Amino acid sequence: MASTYQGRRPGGGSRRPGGKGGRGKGGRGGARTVALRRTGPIVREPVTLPSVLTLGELAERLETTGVEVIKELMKLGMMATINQQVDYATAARVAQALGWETNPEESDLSGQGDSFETRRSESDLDPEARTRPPVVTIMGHVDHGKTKLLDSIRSANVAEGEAGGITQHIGAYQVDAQGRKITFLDTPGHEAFTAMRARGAQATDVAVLVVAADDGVMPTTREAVAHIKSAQVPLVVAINKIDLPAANPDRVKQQLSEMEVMPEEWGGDVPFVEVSALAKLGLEDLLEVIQLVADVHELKANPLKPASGVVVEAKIDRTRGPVATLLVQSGTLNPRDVVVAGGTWGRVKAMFDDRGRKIRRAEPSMPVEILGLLEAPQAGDQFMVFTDEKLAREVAERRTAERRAESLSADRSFKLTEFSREVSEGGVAELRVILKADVSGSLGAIQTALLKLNEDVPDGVQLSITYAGTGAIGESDVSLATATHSIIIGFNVRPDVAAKRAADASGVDIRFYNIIYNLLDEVRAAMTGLLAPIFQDVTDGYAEVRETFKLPGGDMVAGLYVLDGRISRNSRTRVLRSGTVVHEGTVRSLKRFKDDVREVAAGYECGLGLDGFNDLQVGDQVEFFHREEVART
């Protein structure tokens, strides 16, 4: 199976026969010769592409091995196999990074970009793909009832001498509708939705949005919507507990069309069911919708090929070591396959479907857990079967070097800055933003002023909100920030430390403002070119306030609780309540225990007294932070 790798070596020169560096055996000139043959620039035509090719035949036009052409697809985000196929978008793209232009042929008919419609144009092309069940998500706020659901669900499809396997929780499962399957992912939110979108994997087909009949639309709801929309994702809403007294169909869907989701009864394109977990009412018509929008985008997969997809998720189980819960989206997956997931592989030792059941096969849009893996992998790490061990090996340390470098990389991800030097540069950009504001006011009013710079900038630069809401900055917009490749604007508000951490890991680009000119001042500048940057705070630490103190002048005192990082007496700081800044000043007094102290770390105590604000309350957050100059760009 080696030798199917061996294309032809990058230059156009071949290895001659003799020995290790094309030396025979007696020839001492060999590898000399062929650097002499390259001391000028190579000047490459374009190579013409078909509008399907499998990764052996674009290794050979692109004069190189087909582990540097996998090599290549992984850095994008995908996954696959030496034979398998891919369409003319994806293999100009890994031209392009080998240094190759490209042409299409003739009769290429290809699309560009990342919708819903392209990702399935390798399927729709591929003439051994066959029809396969869709791959669900259900989202919707904590209390809406997503999890009874799911559970209802499942319980009416599990046959009576099969009650007791549906406590097997592998985090995917299947069910039967009329005949049919349908996957249901059991991801704890849309937080997970999106992170495993920004880790490359886009594992769902159609996603559910709960919604309870009584309470409404609440701020996850619109949460989950903005990440359902950004994704884009066919959408199905979900009205639950309509057996209530208190139901509100038809406030659900006013709510829901004023955010641009429209009921098909009302001349939209999003279908909308009304259901009850609790009383099992309306459930054969969720699934029967779920179907229907599954039949009109012609869902498909080549079975007979190896398997690839994606992982669900993974642990680390005490008797049978590292356990994966892989979602199959191509081929068929076996026992005694050889699987790369993410930075790691191994031979598949044994497979089970939901219920705990051992399987010898795993067609496509099946969730499986496997064994066999030499560790468990992360969630959203994409798969592929190998029929090389030696090269499966290969492959997963080359991706873990990959993630090594990548993590240690700076700016990974989107910068105001680079935005506004690539305007600059002539290049035609977007601006992603998510826009969160102390109070609703706000709120409309930036948003507002924001869309109208798109009125303002020059051609080819555009503007466009990706969410929008109140409350402070958490985890969950900085996931959407990364997928969606988005910058984050506060306005009279600062992310929680789960937040900054993940926002420093990610590298996501957070701008903080209070005054609504600066914010679009600052912005129209990046869309213009022009943005030069001054001053940025940088964050020292966290604390918590865990109590006050009056003193006898009158001043107030805090103990605080160090979270993270380490706060300093010559530190600015910031009071957080809810999110919400309510003040910004200076340090009067840092104390531990009597003594005044220059620095606290992380995990311990101390008292806090705050120049010219006593209104600290127990559950404040004070950020501590310091300003750096930055140089012009």
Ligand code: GDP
Given for the second form:
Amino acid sequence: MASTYQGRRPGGGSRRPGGKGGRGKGGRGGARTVALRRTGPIVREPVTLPSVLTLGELAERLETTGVEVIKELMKLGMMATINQQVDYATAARVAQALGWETNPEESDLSGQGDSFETRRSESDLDPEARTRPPVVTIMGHVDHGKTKLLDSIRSANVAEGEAGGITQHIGAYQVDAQGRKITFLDTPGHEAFTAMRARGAQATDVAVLVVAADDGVMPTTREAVAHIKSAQVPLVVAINKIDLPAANPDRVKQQLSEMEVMPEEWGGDVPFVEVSALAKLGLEDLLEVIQLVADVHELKANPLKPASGVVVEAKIDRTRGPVATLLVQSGTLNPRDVVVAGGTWGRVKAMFDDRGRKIRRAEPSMPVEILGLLEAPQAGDQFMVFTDEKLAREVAERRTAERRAESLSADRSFKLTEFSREVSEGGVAELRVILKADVSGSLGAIQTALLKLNEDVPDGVQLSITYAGTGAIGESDVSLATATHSIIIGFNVRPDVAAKRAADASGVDIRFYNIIYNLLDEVRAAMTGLLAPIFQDVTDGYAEVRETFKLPGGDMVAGLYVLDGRISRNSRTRVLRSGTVVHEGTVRSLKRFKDDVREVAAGYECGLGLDGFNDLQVGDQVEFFHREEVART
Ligand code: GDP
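Alright, leaving the form predicted on its own aside, put up the form predicted in complex with guanosine-5'-diphosphate (GDP).
Now the complete complex, all chains and molecules, led by this one.
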């Protein structure tokens, strides 16, 4: 029997930085708590709130009137009546707007801040809630068969006669498994999964981790496990490609059990299913296990309310205008409904299901493609139906403005210096770290040493490791950091271009070290509130080596293509080979054609010579940076 898989919470500290993430705010709860503490003296005791309560009850606890509460809620973009229930995150935002600090009720600690849990408890209390189909995301290493599995499940479970019909790809589809539906999000991989989480949305009820039986656990498998655990989503493992002679399912089980993903048959709580996406073996079993896991979690939603949910994908179609795929999570969506999705809104002009058929209603867990929004929202944006067009427009505009303000003040609570400041003021805090290192030897040593710092820091201050792995810092590390409010520490590794861009956009603090002592010293200083002023490397640009030449004197120059930013003669440089730093130093010459130049911008080629380094190779990336002092706030 499938039982509850609860991913071990990273760190398990007393404070959960992501805990109070409110809707539409990207879930940056920690930031808000910190910010609030700063705004002025707190004169009242914090108010304790349950995971779900009605607005009437909330008003009572906040010693105010229902009207005041409803007004605050409207400012946050929600319409509700006094008898309507809200979850902890929403109630906390209202409370904070009215000058209260909040605590979740003890018994609710497990659920608070996790939208999956919150949604569930919300619907538990709703007498009109009905069982809804599970929403499944497929994750795993490249080439392990995610796409094939999605295709096989879909084609095997489309009713006769329809199989030949046009199969639309709208980002999600529903299949019928023995009379019950299952929804699959068909963007495989954890990029989509964490992108959604980073925006405060959680669409997945069950994660299926695909591991090829011949290949075993690979780096992305580990990453996916970290993502699934930190999101506390129930997990099913699909061991794929069992048709191959080289298939070794026991090895996969062994490897995963070493990562605390223990098969049920070995006494653990994770169901494993052996499948072949190619030979279509075991697919029925997989669907059945997914249903079992869903049953254990009693997924429910009330179909009788106006719809709300999450945007799965969206685009501008040349002939049809903005097209968005919405996953209805609660309520029922109908044509002509007025919808706010992220920072945009509109009236639903037409709705289509995953086979391109026009439909007239979409119930919980159903993916639906809609026309009628004024712009394309972003994947992970939440949507909800409004009764009033004017209000919808106002809410959409307010959200856009909020978002702009947020992106300007790139979240400070992720920063190590900010953390240190909080500690120095006597705050209780957990420092979450994503650790990347060039080789597993140093990774293990640093991990142990970092955790050892916990023995010698002020009470209530704690460091936990969200994820540790070897290799370059990638975009998925940044999205995991955003979703879990972690900082990233790189030891002898650097981010690739995409990761750097993502970090700049999201404000994730990435720190680099090449001496373990410095790394530990700085983290220790932060944890005791004494982080000294620091210099930070600011990247000016990245370039890639396309060709190399030896000069008559023995020196080398390389032909580079600038990928990103601007590179400058005065910058310092770091040479990266497969994400590992192989050299750091200054520029000897920078030329365009025959001329010395001061700067070269992205999209241009140039010639580069480095002081004291004649080993540039084709494919190396050169990072250009300068040092800036970071003011200690
Ligand atoms: P993804 O990168 O995880 O989406 O992997 P794909 O679905 O693209 O599959 C990668 C390769 O493995 C393709 O050539 C598939 O045909 C093959 N493949 C997928 N599933 C199976 C399977 O069950 N058995 C065998 N033998 N090959 C498979």
